[in-house]
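Given as structure tokens, the chain that follows is alone and in the form predicted alone.
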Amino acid sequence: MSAIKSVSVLGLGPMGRATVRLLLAAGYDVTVWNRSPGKTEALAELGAKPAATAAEAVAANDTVLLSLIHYDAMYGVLEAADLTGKTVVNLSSDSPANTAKGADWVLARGARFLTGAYMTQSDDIAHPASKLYVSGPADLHEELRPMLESLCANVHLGGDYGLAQLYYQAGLAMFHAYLISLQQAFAMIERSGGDIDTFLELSKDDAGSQRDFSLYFAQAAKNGGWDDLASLKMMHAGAQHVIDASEDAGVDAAITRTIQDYYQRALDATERTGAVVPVYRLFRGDH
């Protein structure tokens, strides 16, 4: 175990509570605080020590983990606390720019700072596939690694404080689109008299194929984007077929219309410029 034997956790939403439970299970002394005090009671029964205020929780230990709704919440939570000599690890979700701003704010108050982002299935931090993306000083991460790896596997991404959030939010960009499109697919099947379990069986090997697409499109992105005009036209037409199948079943196809719009914009830009404009360049803001 790390030389660090005790830690304070501020913010007891689903991720914060999961963090506390794992730290307690690993033998750490944990002080907890939450704006709504009712959430501390169940954790106190497991051995956590409730603090009456955020400042009291910070004062209790040299290492402080934050699990808040966003970085803006950190300022109000910590403004009355003495951060001199403390180590603050912010596990809240936010943009890379807001993370960098938050790091400056903490450092100016005499604390060390590390940022982290849980890439997990919901609050199941202990899941074998879960990872904690970390960025900030490498030596500080090495010092904290035993404690942080009692939560889940760590990936240190570099000294730039915003990197953990950059990769995390990029992952969420894919995840949000996946969840919405998955529900559209289920609705299409159910409203059309199909069987969701049959669909699950048919798509059980999709992960391997998706990895192949990821590798292919990653290389295309490095080269400026997927610039096959015939394929852009095919994808535009294919999106229309999904829209038709959805709306024939009475299912909202707005997400597919948005996707089709990207292909239309790429085709329009191609016609204007006389050269194929990949969708990737639209996302980059090149057109």
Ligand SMILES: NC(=O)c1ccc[n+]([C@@H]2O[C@H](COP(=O)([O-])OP(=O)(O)OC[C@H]3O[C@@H](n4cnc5c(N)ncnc54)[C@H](OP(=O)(O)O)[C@@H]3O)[C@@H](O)[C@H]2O)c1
Given for the second form:
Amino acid sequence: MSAIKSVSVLGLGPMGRATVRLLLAAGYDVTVWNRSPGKTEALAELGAKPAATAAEAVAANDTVLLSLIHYDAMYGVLEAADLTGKTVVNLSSDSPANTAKGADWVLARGARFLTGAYMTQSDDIAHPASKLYVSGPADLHEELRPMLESLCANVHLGGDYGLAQLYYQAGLAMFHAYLISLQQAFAMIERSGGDIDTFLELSKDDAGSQRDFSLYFAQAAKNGGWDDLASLKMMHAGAQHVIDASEDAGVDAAITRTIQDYYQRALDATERTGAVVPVYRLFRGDH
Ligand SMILES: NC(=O)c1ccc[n+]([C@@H]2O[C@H](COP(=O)([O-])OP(=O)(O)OC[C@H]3O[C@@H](n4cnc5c(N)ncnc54)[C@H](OP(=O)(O)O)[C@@H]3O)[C@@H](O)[C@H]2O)c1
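Could you please show the structure of the form predicted together with the named molecule, as a counterpart to the form predicted alone just displayed?
Time for the whole complex; same chain goes first.
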């Protein structure tokens, strides 16, 4: 265990509660607070100490972890607290810009600050694949590392407070699209009389193939994007096949229509400019 033996956790949604349970299991003395009642009792049974107010929770320990819905919630929660000499680690999700603004606000109140972004499978923080992306001063992270690593593996991404959020939100951009597309695929299978388990078996090795595509597209992105015109046309036509297969079965294909629109825009820009315009350049805002 680090020199830090005790910590306060403010915000007891699924992530805050999972954080508290792991800290207690690792032997930390944990004070807890939540805006609405009813979230502290089960944690108190495990040994956590409920505080009556956020200010009281902050006063109880030098190190304060926040697990709130967004950074905006932090201002109201910490408004009445004395932050002088405290260390605040905000584990809430938000944009890099809102995070930088939040960091300035905390620093101006005399506290040290670290950003944390949980890249986890829901609230299963202890899952072996879980990571905590961290940004802010490296020496402060080193000081807190033993405590933060009692939660899951840490990756320090740099001194800029927004960096943890940047990499987290980029990961989430992919994850959101994946989760929505997965449900479209299941609906296509089910509504067409197929078997979801057969589909799962067929797609069980996809992760390896996705890794290959990631490497290929990363290289292409560094060179301006994937610019194979025949492939752009094929992908546009392929998207139409997914739309037809979905809509024939009564399944919503709006996400595939959006995807097809990217290929259409790339083809239109290619026609306009006389040079192949990769979809990547649309995302970059070049066209
Ligand atoms: N769940 C996940 O799988 C996951 C994974 C990685 C990261 N995250 C991120 O971790 C953070 C916490 O997520 P979560 O799933 O535990 O729950 P959440 O629903 O995002 O946040 C719940 C917490 O925020 C508090 N809260 C909301 N608005 C507030 C306000 N205006 N003032 C004070 N407190 C406020 C809630 O208090 P009340 O109980 O009073 O409403 C509750 O304690 C989020 O930023 C989320 O995006 C979540």
